[in-house]
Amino acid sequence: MAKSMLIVSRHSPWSGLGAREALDIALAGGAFELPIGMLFLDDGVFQLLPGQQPAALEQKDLAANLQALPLFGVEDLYVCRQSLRLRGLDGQPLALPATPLEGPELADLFDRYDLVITL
């Protein structure tokens, strides 16, 4: 039986290679049909903003592989609450739906997971 994962990413999608290694582990995982969870925590829950123009910085759009999730079988998107409240983006729409956790349900979901990467 195939272990399960969860993805921790930390990163914006701007600031540096963290955010796009994490999307590739997940989309990769889950073209194996792995079981994978994912969570956007601290910076990360900037990755979930709509509309994003990253082109402006000089980066690559995170768009297209954040969409592509659900289409690989990662559908157990989470967000940290706390991390979007910090940064003024509680209530914000997101790209994704992901579901808000804090406190402890954040503890729970790392149990439900044999294997946390986080990056």
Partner chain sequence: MTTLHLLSQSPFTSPLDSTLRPLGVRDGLLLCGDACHALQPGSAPLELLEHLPASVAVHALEEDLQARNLTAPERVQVVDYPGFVELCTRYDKVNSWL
Contents of the next structure:
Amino acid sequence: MAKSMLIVSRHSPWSGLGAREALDIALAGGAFELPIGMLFLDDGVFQLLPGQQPAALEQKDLAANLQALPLFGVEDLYVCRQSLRLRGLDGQPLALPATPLEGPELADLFDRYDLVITL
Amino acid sequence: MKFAIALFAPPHAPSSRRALRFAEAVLAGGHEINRLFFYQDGVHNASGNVVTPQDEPDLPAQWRAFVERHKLDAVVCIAAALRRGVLDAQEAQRYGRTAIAVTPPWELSGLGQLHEAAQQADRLVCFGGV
Amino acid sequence: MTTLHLLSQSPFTSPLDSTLRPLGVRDGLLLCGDACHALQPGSAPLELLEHLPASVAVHALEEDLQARNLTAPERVQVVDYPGFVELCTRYDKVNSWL
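Switch from the form predicted alone, shown above, to the form predicted in complex with its partner chain and output its structure.
Following is the full complex, with the preceding chain placed first.
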């Protein structure tokens, strides 16, 4: 049976390659039909803000690639509620259907996966 | 145990040296390394073009010696490498670039190799950040 | 599944509370690099670490303590590289906070 992998994405979308290269690991895993989950934590939660305009920075649309996650079989998406709260985003609509988790639930989440990569 | 080791930081980062010392200890402890995977800025550790001052540890040279001595499977993520100008002969020709940075034992390949190594190993240990 | 969390960033630039949020009661921590500054006497990160449940084993990499002239408090176990490898085998998986 395939090992499950949780990818923890902590970088904001427009701070370099961190967000994109974390997503690439998730998409590659999905393409190989591996059980992959993704957790958005710290500034990673900014990736989920709707209505962003990457063209203003001459950047590719990360949100479009994030939307591809379910198409690659990556549907287990989570977001740290405390990270949202600290950034004034708790309760706001998110661009992706990510399940908000509190501290102890994060510990449970980590427990459930065989592998974790944090970027 | 079988270890897959991934490195995301460049040669001058403390975590590159730390990853190498860890890898050495893995083998010295009687364990195996099924793959080394270099991603993000870690691709620079595979570059033959890095010139380290004489009075500093030459991490790219040390990594190369380690891989060669133990005949390890050493993979560099091709997408990450291209962005960072760390090309092998084939990619340099493909894109019309002058510098060849990656030569055997390093091999440019995809993220699938990271996943495969992680699936087959008993432990995946990543190094990066600082 | 238990996790060994590897920390290598200074707790003053990369606050510990995010890292400690998913910490399970049987998980372990290994401080390397600038994360060893969390052992700075009189600091808030040290206080945070000392208040972790006793079931969470905290370790620090010897070379990083030496380089920074830091001493490990009693609850922190100092390890060398062979010890680092052994820790990785003791926990079910390893997560590096990058």
